[in-house]
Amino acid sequence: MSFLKTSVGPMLFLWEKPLMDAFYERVALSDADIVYLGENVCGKRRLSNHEDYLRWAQRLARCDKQVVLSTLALLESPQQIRELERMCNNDSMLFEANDVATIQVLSELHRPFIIGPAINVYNGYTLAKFAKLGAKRWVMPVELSKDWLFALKKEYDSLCDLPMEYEVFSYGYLPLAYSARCFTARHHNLAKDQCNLICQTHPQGLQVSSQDGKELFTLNGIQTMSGQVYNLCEEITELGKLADIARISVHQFEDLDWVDHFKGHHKTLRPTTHINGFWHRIAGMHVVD
């Protein structure tokens, strides 16, 4: 039996508001313990606004979910910084910081926060520094392994006595990199500033395959993701020993079924193709059975 908590990560794709309404209603009725809301990828994506996120947050909180507001992974303008500062002044919300600028804003407000997977924390010393600024949970960067997690926790414990929760990205397309360029707009021969939110026509991203037909990457606006779904479904025992929370990153409604699996409800689930290499400290696109 797994004693892992499960989280539903921020929606990384651009879905229209009615679809998001239906999605978060289903999340509210799921067994997820934690739900991350907010635009994590691109500041131009405004099909849903801050008021929508607050409305979903209220619905989720009534269903006993811990709600976290996730912030942009790539802050590109003074306007985005100002919007971030206004958002962080909402002291009723817990925030996931995905840019170090967000950590600075939250620490100056003396607010506890979560370190998102887009921030490069690779050792216990750095994690201890952030803990002293107010970090309460660390979401491990997706490219790190179980061995790395074990060593980092040991180093952290030797340096800092502040409590820390550990969360591992456990299911979904891996967010690998962010760029100032928008790959989806470029694919459609559009300028980034006149993209017409073309991402909404690709609600599961754009697949990029190698010349031999292997699924290599998924393009999602300025974000490059893995071409196949990362899945630690067969690593629940180890996850339960090393981490507190397993994150499910959704690209379709059916992905919520994995919440039950990672909570130890023993649903028989496995995708036709999946990858888990990073967890085993090998190339990420490989699979260890």
Second form
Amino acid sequence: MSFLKTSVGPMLFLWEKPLMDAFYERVALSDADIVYLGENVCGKRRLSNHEDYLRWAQRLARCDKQVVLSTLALLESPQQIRELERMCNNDSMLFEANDVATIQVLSELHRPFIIGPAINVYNGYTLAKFAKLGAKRWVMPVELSKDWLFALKKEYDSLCDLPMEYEVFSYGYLPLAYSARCFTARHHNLAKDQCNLICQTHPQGLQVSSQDGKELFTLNGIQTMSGQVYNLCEEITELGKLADIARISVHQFEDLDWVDHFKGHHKTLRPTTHINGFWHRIAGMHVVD
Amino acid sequence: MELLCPAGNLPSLRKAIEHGADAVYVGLNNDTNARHFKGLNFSDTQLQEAVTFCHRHQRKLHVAINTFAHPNQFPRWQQAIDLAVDKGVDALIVADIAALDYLSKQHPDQEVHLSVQASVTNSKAIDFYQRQFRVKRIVLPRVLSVQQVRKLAANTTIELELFAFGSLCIMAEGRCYLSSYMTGESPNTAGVCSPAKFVRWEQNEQTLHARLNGVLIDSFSADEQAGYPTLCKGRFEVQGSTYHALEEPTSLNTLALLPELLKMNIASVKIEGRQRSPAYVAQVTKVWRQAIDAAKHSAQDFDVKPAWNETLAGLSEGQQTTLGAYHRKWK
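Give me the form predicted in complex with the partner chain now, not the form predicted on its own.
The complete assembly is shown below, putting the previous chain first.
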């Protein structure tokens, strides 16, 4: 039996609203403990609006889920900053910061926050600094390993006695990079300014392969993701010792089945195409059996 | 506006100063900086020589200590910081909050610039670093358009430094794990991107294959110029078509933007390339010195001289240059 809690990460792909409605209904009925809502990748994506997220948040909260609003990783314009401030000011919800700007806004408001995986925390000193500003939970950058997590926690404990929860991205396509450029629009020969939200036609992203057929990346708008699904299902014992929460990042409804696995309800073997390199401190795309 | 040039060794530093750099940036020869390449960068004594040379010519020396400290290894970053401060360098370029915190407590008078690896793209993130650590300048990632830079410049008191020329990083720097995904080593954790030790060239009849840790990044026919397999600049297949899915092998060149950058009061234009040769540094510095002087003399009459662009294109990846994200259409 695992002591891990599970979270469903923010939806990283652009799904149409009816699909999102159905999805969060399924999430509400799942065993997940925590659900992250909100747009994390691209400020132009508006198929679901803030009211939709609040509606899902209420539904999920009624099913005893802790609901967290996740925020954009790349904030580039004054308008995006104003929207962020408005959101943080108006909602009493818990937020996940994916840019230091969000940490600044929330700490000015003396609000607790969660550090998302797109914030550069690589050592205990940095985590302690953020803890003093209100961080309650840290989602480790995806490129870091179990050894790194172990050492960082030890360093944090030696510097700071504020409580901290540790969350690890444990299942899904890994978010690896953010760009000014929209690679999905580029693939369709569209300018980013006239993208027509073309990424909604690729609800699981666009596969990029090498010329000799190896699946390398998944394009998701301005985000570049891993070509294969990262999966720590066979590392659950170590994960349970080092982390409090396993994050599941969904690209299809069936991925919710992994919630039960990470909760320890049943065991599933890692599919042969899935990867786990980062956890073992080797190239992320590789696998340790 | 300062012209800030790269140097991976003393000969490059001297060339930069001789050809008109106002300031030069360097790194120490260990993994505390994001260009941790074999045979590159400065030892203690070389750093001392660099400081002496720059100050004798009334120019400035910046030192990049811009990777992120590993847990329980902060003393290595701390030593690098103490060494640079002790040598009397003019500015430190730092990304890690652990390092910034240490500097603000132990060396509060040291001028600190926020490295591009900290990935700051907006006014609120600037507020954070300014208030917490009294950072004097930020180096902007190559993701903003000129319009966005202009808005930022108008709304902040912090000095802005922009990448003006050199290799084009197309991702928000400091938040890209593509290199560790493919090789296990990234700019944040090891100070490298697409490291050379993982590169393998295979000549196969008429085709040259470039691999990075076994992954085929690109294949070149006999009539094509083969480029270094930087993983985001390869030709890949997406839905049946093979193309540069992320970016072409091309360099950033912002000469044409100089009058605009002057108007925005940009503090410093930065030339990328600590890993490049002294001859490269000399040529690029010379062109940029002439261009900045011309733009300062009369921004209205400023024209990019064809000879400048020819020189820069000849030094560029794939002989191509682009305005990158500064130009909205690139996105």
